[in-house]
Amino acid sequence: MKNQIGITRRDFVTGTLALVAGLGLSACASGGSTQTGDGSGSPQSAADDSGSSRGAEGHGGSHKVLVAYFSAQGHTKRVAERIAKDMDGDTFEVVPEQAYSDDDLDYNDDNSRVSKEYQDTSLRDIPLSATAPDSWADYDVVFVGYPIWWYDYAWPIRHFASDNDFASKTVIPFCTSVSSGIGGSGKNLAAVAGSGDWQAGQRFGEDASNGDIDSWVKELDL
């Protein structure tokens, strides 16, 4: 899977630009269930459309799969939950202690939170409600999802990478964006993590179809 990269401020939140004016920041996901964001550290199991667990029939096979994600506006969340459903995995939502509001995500406003964080990298150290599920050690395959902000991973996902031990885990990054590719975001997160077998990853549009997600999952060599 070849990655693409570019740099223009217009695409700041290629995965997060979906504000009321149509220029918001794009985020994540659909199709499974997720952590409620209360910081409990409890993962949620994916379910089929009827709400029951899919059991051993999922694509994950003998793997214990976790789909962790940060989502600013729901796009990455939708993709993450679909991956979890396909893989018969659990989801874990990476939740900042201080949530981002729509105004915070307005990249057109130089005084918005996210613009200030972009301009001053010292502001990008975002504390999380929880950095991993309690059962972290049980997972051998971890998907890591995030929107693209200014052609890189959205910085709230950073502490998930830096604060966990990925040794003996296969890690597959994925992102959502309006137009730019995954670029070097996955490699950059791998460098932050410092351990784990990080794969090339995949970029999805903010309105990615279930079919596109399912096809990608089926192609994974796990």
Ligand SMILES: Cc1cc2nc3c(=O)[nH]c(=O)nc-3n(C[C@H](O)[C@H](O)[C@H](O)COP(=O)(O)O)c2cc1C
Given for the second form:
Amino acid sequence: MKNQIGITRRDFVTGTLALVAGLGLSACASGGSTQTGDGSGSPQSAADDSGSSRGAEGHGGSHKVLVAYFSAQGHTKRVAERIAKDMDGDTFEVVPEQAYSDDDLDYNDDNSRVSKEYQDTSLRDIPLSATAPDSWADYDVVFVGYPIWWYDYAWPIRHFASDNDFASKTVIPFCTSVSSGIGGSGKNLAAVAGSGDWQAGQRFGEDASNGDIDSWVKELDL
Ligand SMILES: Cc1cc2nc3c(=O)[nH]c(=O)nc-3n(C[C@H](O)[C@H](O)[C@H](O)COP(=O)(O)O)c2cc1C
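Can you now output the form predicted together with this ligand? The one shown was the form predicted on its own.
Once more the chain from above appears, this time first in line as the rest of the complex follows.
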């Protein structure tokens, strides 16, 4: 049985969500320090080296790298932290002022928070605890991570794109999903940002291995 919105988790896997795309959805494009967007200030270090291949040793090179991400359930956070480790970069967690509970995220419930926000776009304007680390100006490469929600970027990342100046920055979107591809979400976020050199993005599965992430990072041409 499907909900009013017409999707189940199995649809993500089987690709039935192509039907939903017709409703105007699109899919994802794709030893520093971590800051959570809680207004606390300084970035936070990806200092734990356990399990790191440092496959892209010094891949950040002379670049100052920030890996910013929104993650409701932890999958994107894990990928973000691995990218930061590989790039010797900092992380910044984009945190909604009102966090999403498990019930909020239940897209099988027509009355859940995400379902209501999906059905009424005016509800997708999600205030953030902070929109950037204090050291924003220092970064010249910014990775932007988010989950796919209904074939597009999860809307809590939107204010990170709209409220920051990306001029002179190289921006690399990445996302996690059950099955949806890279699609247009990176370009959609670039349009929201209105500045910056936005690159093609990368999609990772929920359970992407560190090796998958390392390989992608190694291939980046920065
Ligand atoms: C509201 C909602 C909508 C989703 N829509 C899709 C989708 O369209 N396609 C897909 O493959 N996965 C979809 N997913 C699954 C998430 O993209 C996936 O679990 C992602 O890895 C979650 O990242 P996070 O743990 O960082 O929040 C959806 C999940 C939620 C909560």
